[in-house]
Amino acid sequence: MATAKQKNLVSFLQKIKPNGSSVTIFIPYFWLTLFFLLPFILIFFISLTQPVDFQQPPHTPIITSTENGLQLNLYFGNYQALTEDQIYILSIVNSVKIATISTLCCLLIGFPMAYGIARSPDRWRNTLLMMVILPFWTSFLIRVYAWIGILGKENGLLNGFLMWLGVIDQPLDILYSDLAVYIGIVYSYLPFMILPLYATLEKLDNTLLEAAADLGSKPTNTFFAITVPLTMPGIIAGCLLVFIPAVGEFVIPELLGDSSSPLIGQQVRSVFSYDWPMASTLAMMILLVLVVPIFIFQYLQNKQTVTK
């Protein structure tokens, strides 16, 4: 006969025995902890240190051992210097501005494209989606470099084509400007806007549109009253997929933009070469800027769920 302690032990083991659902949930949490939470904690602690030359790693230790035990050394001067230096503040503001405008441009261009693909015949949808994804088969760096040849002032393809048509008399100075950065970001991140929009539009119930038309609603009113609200999850997801990487982008501004007004991603790359704590502080500020739209997305998503 099993004793009461043995029965309790068996009952406890049955409770903690992993099942399929717990393992499935554990995997993404483990991934996020290993590749997001731990690096975030590491960068946060580095941002609370001071730079030190000729040392590896090149910053003061966050914890030191003394006669009285372990001592925690926190230095908040990096955050104070960040608020006092206008260069960093302007870089953050400029990064948010360029990311916001680029996201709106991607939305204005991507929504009609996604709508057209979703309303196309079934035999053409996979082909059209393949054309959207096809640029990803080429290196991102090569695609950005290609825009240097397209937007160049002297031998650029765009200027040569416009002058051949007689639209302009003198080459346009597009390369190494904010306009070139907008073009590069919109071109690079447009598929991230189209794909979630297509996934939402493809599931849209056409009978709702037909009912609205039968009731005398104009196509414009139907679009803003039915189509846009029902595709709002795809719109929000696409905007986040474009806005978040665009804020910290440094390859496109570095190759196509004006070096006199670097973005925050370029600042992190350049500062990291000689000051790890300040670079980590800038990275924390980027993360803080990105947390705001994520919380807005969660709020809108929860509000829509409650409404349903």
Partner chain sequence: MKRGLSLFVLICMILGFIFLYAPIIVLIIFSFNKSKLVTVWQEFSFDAYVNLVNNKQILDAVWVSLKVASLSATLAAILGTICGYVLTRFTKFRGRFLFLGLVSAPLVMPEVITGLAMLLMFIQLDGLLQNIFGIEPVGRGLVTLIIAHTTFATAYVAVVVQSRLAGFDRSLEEAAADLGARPFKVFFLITLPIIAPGIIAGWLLAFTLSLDDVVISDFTSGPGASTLPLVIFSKVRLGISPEINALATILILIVSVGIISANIIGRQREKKN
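Quick caveat, the model's predicted, so the values are computed rather than measured. Only the largest set of C-alpha atoms that superpose within 1.5 Å between the two forms is called the rigid core. Residue numbers count along the first chain shown, from 1. Compared with the form predicted in complex with its partner chain:
After superposition on the rigid core, the Cα of Leu288 moves by less than 2 Å between these two forms. With the core held fixed, the Cα of Leu34 is displaced between these two forms by 2 Å or more.
Given the form predicted on its own above, I would also like to look at the protein as it appears in the form predicted in complex with its partner chain.
Keep in mind that what follows is only the chain, not its partners or any molecules around it.
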């Protein structure tokens, strides 16, 4: 007779016996854990080490083996340095500020566009939607590059145009300033705002708007009382899709921004070239800022897949 222990063992073996579905799950799970999850855990631990020159890897080991077994070496100096040296905190604050304002600008420009596309005649809608998607498929780098020629001080097209119109007599200093970064971010991320907004606006039940109008509601009132609340999922998704990558943006401020006040994404890249632990610490700080927005986004994604 099989004892309870043996029964347990059998059921355990049955559980771990590879079958079709567990192998199916295992392959992507393994890949994403090895190349996505573990790297994040690794930078967390590297942020708790000290830099060491002329050594590969250039930081103190995370784990050392001593006579008493393995020992975990934790060093909190990098996080302490953040409070002492204001430059990193300032660049985080500046990055969040720029990302927030850019997100709002995207919403203000993107909402009327998405609304217009959703309400366009059928034969136009596909084409208009395609016109939003097309820049999204063309190279991001090249679209940012295009603005250098437009915003430049000497020979810049915008300055030339404004001076020709007589609006200004001195060329404006737009390129290599925060304003140029705003323009670059809004321009690059606008499709990410329009597409989720369009997806919710398209499904908006028109009878609700008609009912409100029949009951004497003014168009602006109807808009804020019905259209905006019903499209909230799209608004939130669009804002997060712009805000989250904008906080860590590297290419746009590098090409269009003021090099004397680097944003946090640029800091990570430049600090990395001489101090891995500090670069990891800065990356952890960006994650700390973004953890709430990322969780909201994950939650929305999850809800969407469940309701589907």
